[in-house]
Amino acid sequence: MTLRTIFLFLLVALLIVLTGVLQSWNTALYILNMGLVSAIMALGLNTQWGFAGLFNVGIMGFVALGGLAAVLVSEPPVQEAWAAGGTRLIFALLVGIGAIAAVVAIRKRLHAGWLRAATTAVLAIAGFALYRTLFDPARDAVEAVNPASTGFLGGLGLPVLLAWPVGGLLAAGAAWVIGKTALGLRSDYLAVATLGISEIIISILKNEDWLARGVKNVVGIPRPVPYEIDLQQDPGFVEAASGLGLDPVTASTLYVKLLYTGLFATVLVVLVVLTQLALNAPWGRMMRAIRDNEVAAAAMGKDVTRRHLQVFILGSAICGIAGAMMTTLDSQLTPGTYQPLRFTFLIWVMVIVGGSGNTLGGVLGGFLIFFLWVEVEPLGQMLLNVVTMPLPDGALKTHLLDSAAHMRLLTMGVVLLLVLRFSPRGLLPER
């Protein structure tokens, strides 16, 4: 690790500590926890782009699948919904999957021509009609069960920590589907495919209430750490908090966030170590060779498409794990909050600013950019208050003060331009 790397990480740590001293430790720990999650997302994208040159603009969809995993794994099953139509709904989904598999099998067996086209059309139409006939009444029955608080099937009722690897598996499955479709084509086709699939995933989460309540959101997802109210009612914890000079409410909030910090930091360290081991192994050298010159690598006998699929799945799985972790931290799944600006563009800025192709660079970018994302708006409001102080009250002053909300976007653009101008390979460039 170079002195520059140590200095930059210490600088980010100092910024977070100053946030705790000057604002509040709750805000500082929130930045730290979300910085850890953002660093994992950046690590996933850096695996794809920095190590293999794969242009993925569908990070949002993989993160959302991780959030869905937290619901499907940890939420208790809604017995009334299962009794009303849960089994029928699952059977309808299996029929739909079977119809797709039949169409694929027929197209592989028959030669191109009118017979294959006609058979494919008949099977697709009949399969879709049968699927909708079975699915629609079962879905309506499930969503009609107490829609104000449930209206969905629920999950498996397992510990929420199991949702983190499951989120990675769901994202890896979606990445396999996308990769098998688009990785053999040009990079711009991959970008279109990832963007389209991510929007489809978000649309499904918003509209299929039986799955995760749609835009009504799933709240109260079980947590791997104690609840603040339970700590506040624990005499031992109250006594310990008083000994530190803290009231029980503040102490419980800080304690819970520190527990999340420990869990998230453990996952990040494990992923960084595994990524570095893979990068320094022959596999990592092969991936960089493919990234730098696909034609030369293929001429040396490397299966470029297969290796691209491999690393695309791995990077997407890391993003899925981060998505499950973020939903666990929030204790709720809100599909409406998954926006490309936050969960695709911002992650790309983290990787570019931190250093594409450098594992620690992506981690640094995750912390630094999320810190700016949170702090720029209040700091911008303070700056505008000072700048507009001499101005008389009126439309101009009001407009300038209301523009503080846009400081985030302006700052992200300025930071990106400055880094690209003075350090094109990022703050921690690939060695």
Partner chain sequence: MDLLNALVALTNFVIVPATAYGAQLALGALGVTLTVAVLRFTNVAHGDTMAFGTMVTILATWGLQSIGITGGPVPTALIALPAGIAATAALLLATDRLVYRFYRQQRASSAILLIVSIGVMFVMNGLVRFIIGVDDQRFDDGARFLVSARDFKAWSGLDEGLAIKTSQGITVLTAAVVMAALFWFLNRTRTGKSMRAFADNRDLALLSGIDPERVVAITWILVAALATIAGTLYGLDKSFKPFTYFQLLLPIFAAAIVGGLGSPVGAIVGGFIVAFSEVGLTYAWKKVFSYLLPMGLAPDGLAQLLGTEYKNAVSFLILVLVLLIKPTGLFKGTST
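Residue numbers count along the first chain shown, from 1. Values in this document were obtained by computation on a predicted structure and should not be read as measured data. Each form is matched to the other, and the largest set of C-alpha atoms that superpose within 1.5 Å is called the rigid core. First, how it differs from the form predicted in complex with its partner chain.
If you fit the rigid core between the two forms, you'll see the Cα of Asn26 move by less than 2 angstroms.
May I ask for the structure of the form predicted in complex with its partner chain now, the form predicted alone having been displayed?
Shown below: the chain alone.
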């Protein structure tokens, strides 16, 4: 904890407090909560890029898997859908997985040659055909159950907090598959592979209605905190609110947000402490050694690809946890809102601006950049209002004013480029 660290974190705190005073406390708490989530995502990426030099441009996918976990864990199961075809559908999925496993096993047994190629092709095609014959009718049956309100299998009906570790596990599973294929090759292959898997995860979420209703969205995911409406009807709460001089509606929204803040802050602190412990342990020294000189580390007997796989899975799992937390905060899963610029590349800006390789740097970047992301839009609007003042009313002026929303992308790009140029190690450099 240097003076600089403390100063910069105080500055972020001040910015959030100023938002509260000047705009509204609800906005300030929104920035704080999403800042906490962003900080965790940035921590995940920092583990991969900052500590191991791995290129992950598929954070969006891991975040979305976390969101899926929130649905699968906490939504109540849809009994009719399970009765209609749920078991058949799960069986079909197992058959599909079994077919893939069979192909892999056969490929391991046989030697390379035309026999192996032919068996692989036949097995793959037959497996796929079998899977589709089993899967398609089951899916149609499930999706036909009351499509306007359910049309999916639902979840397990467990407390939503359980979804956070489950989200991490789902993301870790996806990361394992990607890491197995793309690690150990040139570094930008991992980048392209992660870009691909994230797009596919979003496609699956958008199109597989039986899983999480696709673009029909799952809304009203159970919450770990009380509902505002219940608080407003609780006489004890109303009394306490009026004691603080707040009306019950504002007080209830603030109270709920503060509860989330408490939960999120706990997760962040635990993760930061764990990361710091790991980094100061021999494991952390080994990771840095591998990052700084792979050849030398390999010569010392370190299995570079294996370590890379390990840290890639860990970082992705952290992103998955953050994704589950975000969906919990929103109480809804809306696959249409996952945009790579927002959920992948913005996280990169956070890590680079905050300081790659520095745990607290990434956290700081998460808060700061999310603050900018929210606040650039009203500021840009104001700026354009001033700039277009002398212009006559007309198409150009309207166009400029309407385009203010796009200022934030421009700003993020400029911020990233400026930091990379003039302070390439970020606001809080790695020691």
